[in-house]
Structure formats: structure tokens, C-alpha cells
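One chain follows as C-alpha cells, the form predicted in complex with the named molecule.
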Amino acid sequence: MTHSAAPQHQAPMTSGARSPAVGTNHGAIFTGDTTVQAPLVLPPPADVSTPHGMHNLPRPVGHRFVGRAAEMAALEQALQPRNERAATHVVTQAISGLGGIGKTTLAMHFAHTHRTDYTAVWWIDAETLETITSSLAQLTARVNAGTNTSSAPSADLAEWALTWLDTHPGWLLVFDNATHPDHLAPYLARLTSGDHLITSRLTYGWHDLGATPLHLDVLAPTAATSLLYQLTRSDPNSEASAAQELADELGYLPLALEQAGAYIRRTRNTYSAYLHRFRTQAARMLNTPGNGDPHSITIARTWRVTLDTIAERDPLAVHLLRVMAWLAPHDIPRDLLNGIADEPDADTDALALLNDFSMITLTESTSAMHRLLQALARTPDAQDPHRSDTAISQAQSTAATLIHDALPDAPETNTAGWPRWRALLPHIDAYLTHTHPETDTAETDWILYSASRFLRGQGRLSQATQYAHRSAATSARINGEDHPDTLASRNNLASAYASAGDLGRAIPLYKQTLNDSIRVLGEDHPDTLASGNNLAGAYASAGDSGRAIPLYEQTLTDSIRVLGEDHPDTLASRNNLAYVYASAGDSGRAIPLYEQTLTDRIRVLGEDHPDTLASRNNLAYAYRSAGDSGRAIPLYEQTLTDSIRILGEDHPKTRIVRDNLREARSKSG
């Protein structure tokens, strides 16, 4: 090694023509220190051969790598280790995804598996520009083992490493945990003969670097459960279903599984016990290190850093995340979130930012958020500025407003609104599950009431009853026992009982509601008429035509007087009256009444209205009861075709028509 008389004021360069260390023949590196130091001289990079099997991979974690076969195959396909082209090309692959999803672990597994397929494998901590530099400096130190490089500036050593890499093709560089594509751009641009594998929470910007992106999702259920078994060192046959349930509850997120597994093992707990604790205090468990070391990484801490960065850029994005926490994790309709900001497109920008950092997964029409992130974002924590009590309750009430405003009207009959209902229901269910009934507001009440009507119409009776019950209780608490909304809710609850065939509960509740309606709203109020109509219907279902017929007749007369001949409720009354006539065997009265109602409904509601279909089905039934299969069967056939088209194959009313047609055919044949 020679000493050169380097001027002390010359600053060390990290790149560019003036860099003294790179590609120069003299091979000198100058320090930028003001004290005189013996400058380090390294040989020209091209002259230094690769130490055999060189790598700096950390040892793999203690437990076995699970799952990820498809992802490994994708990496192998893209990077093609062992392929000669590594010598002349650069291939860049990025793995992105939520914190704790297993990006580093996958990259590590790939690097270990293919270590001998590369001339060298170097792991670079890519969190900051400094860590990248220092990881590359270590490469220089390794290649020049035997030379003390500790006195040289990292930047110069890193520069030497780059030239060395460029003159020794066939390597793999792993840039782990990159926080910005710009940090890597200078390196990727310079290196032209090897494979780059990048891991980052960022989904954005990799394309511009010429990288193929791979977005990592959670583990497959079997892989997740097998990871739990390994971590707890338990017998896969013991508590198998509890282990599966726990893996599911943790959303198959590796970091969460690892934290839970370590905790279970250390505390000698069972899966079920952990599951119970998790269900009652998810956020606390997410903040509890599995190994008992208060400094070790937890889920909560992992995500906190990302949230800090996002909040700095756009506080609305964090609010949006807290709002989505109250919905179902998957298939959140993006248009549901439109109303969140006053400014147009502010929600789009916020969603894009969350997606950039893998906090959500965005498609053109939906957004998804990991369930553990949701659990965390719903739980207040005084230590965490993103999770103050106020911010969380604000988000909860925003979520309710968004759902409330998105509900289509006339849930039973407005078939155009049904796809929307189907898209909203999982989110309504999630919101209601996460919200304590005692905190239900008027908005929540409306959601409960409307959803229960939709569910009842679709034949999902147990949930319909449950929501109707909660709505009746909420309305009584908020509005008072005698409020019209409370009466309407009770009427709806009685209908849910009746639809489920529970007339023992339905009839007394209808009676009470009818009496209350008469007292509070008056004899002629449309709600009172509807209550009378419903009670008569319940009598009819109970086979009590003695009570049903006079009540229907009375209601029909009142409806005509109050609402008019053509009001849909009047038509319903007429249809119902015809139904009891038919049930009582009085086809002479039933048929003309049905025929009239059908004509009126076609005129007033249209050919395709669900009530019109019901009229057709009923009329066919009356023909059949009168022994007239010649008219019954074709009418059933037409109604079935229409029902399938309008209501769907599996709608309860379609099923009724199908059964009726089958029976009519078997009787006539």
C-alpha cells in the first residue's frame, strides 16, 4: 500500500468523475477528515476476484419457512438464477406489502435457496441512504478481507463496491425494506449485470425503476396454521380447530402469528385461551410482544411508523383508514367512501396514498384493509396520536353516515337497489358487530330497520329478526315508546316473526302495535292501516279466517277512503283479502278480486314490480284451487320466468312460485 500526498481539504465523493476511488488506476481513497490520516489504498476493483461463495445473509429464523410456493415460483421466473444472462443484464424485482406480511422473509428464503446460483449474494439494509451506503461499504470490506478499511469513509467504500459489482457480474443484491424508490435509483442505474431484489412497504414507484412488482398477500390458511404449530411446538393434532380459528382471527398475517405463537409458547397457554383474550382485547394483544421483551417489534409498532409518514402527508388518509376500520375488511365499495371529504377527489388521493404504503389494497371499485389493522384502528390508545378517543368516535360516526346515506329505498320491492344492498350488507354487518347496541344512534337505527326489511324480503330471517329487534329497542330508547318510528320498528319486528313462522310472537306484537297506532296516530293514519293489514295477515297465516276476513275488509274500506283506490297499500289490502277468500275455499270471491288487483298493479306499479309478480302467483293459486289447471299452469310458468329474471333464482318468492308450479303440474298430470 502506498501513501499519497493527498490534499486534506478534498472532500470525499460518493460518485461522479471526481471520485478518487472509483475506476481510477491509482486506487487511492481520500478521507475527508481534517486530521491527517493515512489514506487507504485499495486495489482497482476489477483486479479483485470474488471470494468463494461470498454472502452476508443473516441466518434464517429459527422456525421453518412456510407456504409461498407461488411467490417463490414467480421470483424464480423473473430473476432466473443460474441463467447466464445475469452476466449481461440487470433484472430488478420488487416485493411490496403490508408491514409484517413476510416480504423480508420471502426475500431471505429466496436468497438462501439460490445462494450458490450466484457469484455473490449481498443483503443491503435499504431503510435510509446511510444504511445502503454502509451495507455496500461492508461489501468492500469483505472483498478486501485482510485490509483494514475502518478508517475510510463509508461513501468511498460504497463507491468502490459499486465498481467492483459492475466488473464482477452474476451477483444478487437484496435491498431490504426500501423506504423510497429514489434511494435506490442511483444504484440501479449504475449496475448493469446482476439481479436486484427489493422489499418495501411501498407499492408505488417500482415500475419507474424498471422493476417487476410482486404484491405479497397474507399466508394461505394451511401455511398459517402450520406456522402456529411450529412456533408453539405443539402437536398438530391437539387443538387443531382452535389453531385454525386463531390463524383465521389473526387474518393469516405472519407477524401476528409469530407474536401469538411466541406468546402462547412462553405463557404455556392454549390456542383457545389466546383466542379468547384476543377477541376481547385485540389491540392490547397486538401491542404485546410474544417474547416478553418490551423493546421487541409488535404489530402495533410496525404499523405506527407507516401511519406517522402517511399522517404527515395527508391527515385525511389516516381518518379514512379509521373509517374503513368499522367496515368489513374486503370489498369496501370505493363509492361508499366518496362522501368523506368536502373537496372533490380528496378521497381518491387519500386512498391512493394508503395504497402506496400497502395499508390498503385498492382496485378500481373496491378497497380492502387487513382485519388486524382494522382492530387496531378501532381501539383508542392515549399513547398513539392516530388513535385518540375523539378521532376514533368521529370515524365511527362517519362510517355510520356513509352507510346510512348509501342505503337504497324500498328494500323489499326496489329490485334495482338489490345489488347495492348485497354489496353493503357485509359492511353493515361489520359495523353493527363492532358497535355496542347501547350506543346505537338514530342513523344506526335506520340502518338496522332498513337492513332488516331487505333481509326479510330475501328470506334471511334470523338476521332480519335480530336487526329488527335491535332497531325496536334502539328507537324506544332514543325516541320513546310511543314515537311513530318506534311503532314502525315494532311492526317490522312482528313481520320478521311472522315471516319466520313465529305467529305466537307476531300476533300479540301486531295487536299491541295496532292499538298503540290507533291511540297515538289515529284510526286513519296510513301506519295504522298497515298495522291492521299486517295483523289480519297473521290471522290468515294462522288459519283464522274468522278474524282475518272482517279485519281485511275493514282495512280495505279505510284504505280506499284514506289513500285512494290506486294506492299501493290499498292494492296490497285487496290482494290480501282475496288471499283469505281463496284460503277459505271461496274462489268465487277470490278470483275476480285477484284479477282486478293484478290489472291495477300492472297499471300502477308496472309489469315487473315484485308485487305484480305476487299477484300473478296468487291468481294462479286461486285458479288451481278452483280446479282450473288449464289457466293456473301457464300463469305459473310465466310468473316463474319473470321471477327468475327480476328477483333471482334463489329468491324466496321465486322458490315459492317454482314449488307451486311443480305441485300444479303433478296434480294435473
Ligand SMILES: Nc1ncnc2c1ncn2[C@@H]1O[C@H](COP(=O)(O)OP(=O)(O)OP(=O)(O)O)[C@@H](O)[C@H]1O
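Cool, the form predicted in complex with the named molecule is there; where's the form predicted on its own?
The following holds one chain only.
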């Protein structure tokens, strides 16, 4: 006996005992031990009207839409109601950005807000070709409500949907999370009687499809904080500063804010408590669903999917991302990353790929990376192949090497290198913040030592002292207390103390370093001479001319004998001796020595060298101390003009010259 899911009709006789007759029958036909699928016959698409208000939009977000007024206005401008433009004017609008930036939320808000402006609105999962086909097949099922389409192949149902869309203008299709423009190209070329809204992490390729790109950035600080308040349903006056601090720590990224807000509300926690936990367990919190559902979307899972795709195309790109995680999030010089790859320009291609997927933001000279992505990329996870201990350690080491190799020489006096120093400092600070002193290497020690010298010369004494202290400790741990590098680091730390006016710590450290240098290196070693010069300078700063003058005189004599008359260190010793003579009121010896030093520095170092400028300032000071304003003021004026040009308006030495000139003018009447 034969059973059918549809009413029986008279049909042709079959040719076999077990062959069913198929006329207008559709559905599954059972013959006892075999099931044969009859073809589904749907009406012509043009004959099927659009169900009133048809849409399949996901439910709107549970909180008020915030922070995207400008982006919403841009969408509304591009996708204006169809009755205000020609029926043949098809608009394709793409929204791109980092995973978790809020692309889907924006598209959903637009679609819900303007649903009645369209004959139909259909949401398509565009992650793969298969999900696109499935979403279109679901459209066919919706339009043909009452007909069981489950037995038909998805491809056939999708084709029917495309034909139906062709013959029923005025719709909006939302292609959510598109992974490649090529996946959408056939549909966009064929479907010309409605509008298309695309969300994707990809930034490229949409122009080729006639799509207008809209790239999303993070929320503004006030909008991010407002979102947190809504998600936690807390009083804005409660823990306001902590909420703002948390929003900042999360980089104003919508998905991270939603994750945090849901977690705080669910656990009845506070902003402060979440912030503390996030700072100590960032990667864990980024992988913890706020609502407790283990299947919910998290920041970590969202980015893992993107990294899987990138790694398949170019593993170097993922390594680059891990390296950049150790630097500051913004203004990473692209040339800092040069040489990271074995093949020429491979790093350029890898950066472009990361930018294509919105994992970084690329300009002609810099790149930027979201701080949460950095936190994740720095944290090992045995379950994530992109974040193994080995891979992250290698990236940390590579970052240190890149910084080390990019440092300009002579931090205090090489003015041509100062712009590079300023560009590198945020990344040096970020690297040192993210690494523990116990893991510092010889490369890290050199970074600390050099950066401390630059910062001291720029008057940033607190940070200079911190770096100098860490450098001295690192060198002692790695090289031993008596190693020349350790002695140099200790001398540098004493100089940082002295520059900050902390002579109580500077003088004992200078003394110890000088004694150790004599014992380890010998009395005539250049580093020993430098230590003697520095100790004499500390005595002079303390007003102890009785100890400063003999030590300066001995150091100058030894420097001339060991280094020569024209060595920069010899010139420095002569300048310093002149200074202590002037401080002791002995202008008769100070002025000739200053004049000789200035002449020699101009000849040896050049007119524009910072040490030459210092000599001019010092000579002007000696003239003023001797009551000779007629020579002091013009020399100050020249030195100030040159200092502004060479060092900059706000350099500490420029400020000193400006103050000296002001005082000289006031005292001259």
C-alpha cells in the first residue's frame, strides 16, 4: 500500500511492483522499504505577492541605541527612502570595522527603524556561501508559507528567492558578517530592484561592487559610559569615575562594554571590582560571557575567528600582530617593523592583510591596534594556537629587538635623532610596562639606559630616574656588579638623581661608582674620568667648591693626557672647571677658560651642537657675573635664538637661557 503526504490523484500506471506513480503528487512517498523524494513544485515567483511587512530581523538590542548618531545619519543619507529616488537607483552600502565594533548593531538598528520604508527586509548570514544560500532558502519558505519546503535542496530554494526578489522591487537585504566581496558579487550584480546593506570586518573590495564604505570606530567616551550605565542599570551618579575609567580601559569597544555590563549586572558587581579583575586577568575576562552562557559571543572568540582566516593566508600577519601587541596602541611607526620578515616587503603585505580585516588601522607612515586586541595577543592560551607561550615569547623578544635597533645614538646631543626618540618613547614605555623587570634582557637594558639619558636631557626627570634605576638593577643581575655596563648604568642613575636635585643620593652613588671604576677599569679609563667629572659636578651643585675644584682640575689634566685636547669629554671637563671657578666668584680664571672652551667647541663640534650652545650660555653668565652686561646680553640673545631653532621652544636648556636673558636685562636697567 502506498502512502502520500498530499491528496491522491489519478496517475499513470507504474512500470514496476515497487515504483510509485508521480503525477501532481509532492512530498515524501513511502513504498514500504524505500523513500523516494518527489520534486517540489512552487508557483512562479512573479505570481507570489509579498507578505505584508515581511522581515526576519533579529530582535533589537535590549538597551537604548547610543553613540552612533553620525553613522546612522550617514546610512539614512545613503539609503534614503526609495520613493525619493528613481526605482532603478540601487544603493549598496558597506559597514566595515573591527570585530566587536558594533557593525551588526548599527545595521540592525537601521533596518528596524526603516523597516516600513521597504516592501520587505531580509537578514542574510553572509559568513559563507552556504549560509547565504540557507538564508535565501528561508526567504522562499517564508514567502511560500503553508508549503513544506524542507524536502527541497537549499540551492533550488535560493534560486527561487533570487527570482522572486528580481520581480518584487523595493526590498532591503542585509548581508551580515560578509567575509569576502567575491561571495556577494553574483548576488549584487543580479539583484537590482532593491538595496543592499553589508557588514564586514573587511575594509577592501567593496568599491569594486559599487558599495559605499562606512568604517566604524570605537564609541566616544560619553557614549561608552552611557552604554555601561544602561547595561548595568545603575545610577549614573554611582561610581561615575570608575565607570568612565572602565570604559577607557575597554577602549570604548561596544562588544567589550556589553560583555562587561552584562557581567557586572549578572554578578551584582561594581565597576571598580570589574576594573580590578580586568587589569589582572584581561584575557580571561575577554573570554568570559557576560550573561554566563558558554555559547555566547565574546571578544576572544570573535577575534579568534578572524585570526584563523588571516593565519591561513599569511602566518606572518599574525606574528606581526603579536609583536605590535607589546607596543603602544597608536602611532606605531611602520618603519619600526621593517626587517621583521625574511622576504623583502613581506611585512608590507602582512600589514595590509591585517588592515583588510580591520585588525589594525594603517596609514602611510603608522599603524594602530586596539588595546584590547593587544591585551589578548600578549596573553598565552593553551586553547588558542595563535597564543602559545612560545609564539608570545618570540613576539616579545622581537619587539625588544626592533626597538633596540631603532634607537638613535647620543641621546642627549644628537638633535637630529630627537624626533625619532619622541616617536619611539610611547612604545618604549608600553613595552616596559607590559614586561616584568625580572625578564629584562641585555637589549632591554640598553633600551632603558638610552631612554633614561634622552629623558634626562629633555627634563623628564621622574621617568628618567625610573628607567635608570631599572637599568642599573638589570645590568647588575645580568652582568654582575663590577661589569663596565653596570658601572655605566650606576653612573647614569646618579646623574638622574643629580639632575633632579637629589644630591643626597647622587653623591654617594657617584663616589661608589668612581671607586669601583678605578678598581675595575683603572684610573685612566675614559669611564673613570667621566665618573670623576660627574662627582665633581655634584660637589659643585652642593656648593662644595673646596672638593669640586681640585677634582675638576685633576680630571681635566688626566683627560688632556689620556683623551687629547680636543676630545668632547676634555672640552666638557674644561667647561665644568670654568663653571666652578665662576660659582666661586673667580671670574678671572672662569672667563678665559670659558672663552677657550667655546672657541674649541665651535671648531670641534660645530656652531649648532648643544654643547656649543651651553658654552655660549655659560660664557654669557660669566660676563654677567663680572658685571659686563654689554657682552652678556648680546651673547644671551644669540644663544636664545639658536636654542629655539635647534632645541625647541620648550627644551629645558632653552628655558634656562630665556630666564638668564630676562634676569640680565632686568639688572642692566
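Note that the rigid core is defined as the largest set of C-alphas that superpose within 1.5 Å between two forms. Note that the structure is predicted; figures quoted are calculated from it, not measured. Residue numbers count along the first chain shown, from 1.
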| query | C-alpha of I132: shift of 2 angstroms or more between the two forms, rigid core aligned? | reply | yes
| request: Please check if R115 moves between the two forms, taking a CA shift of 2 Å or more relative to the superposed core as movement. | output: yes
| query | If we fit on the core, is the Cα of R624 displaced 2 Å or more between the two forms? | reply | no
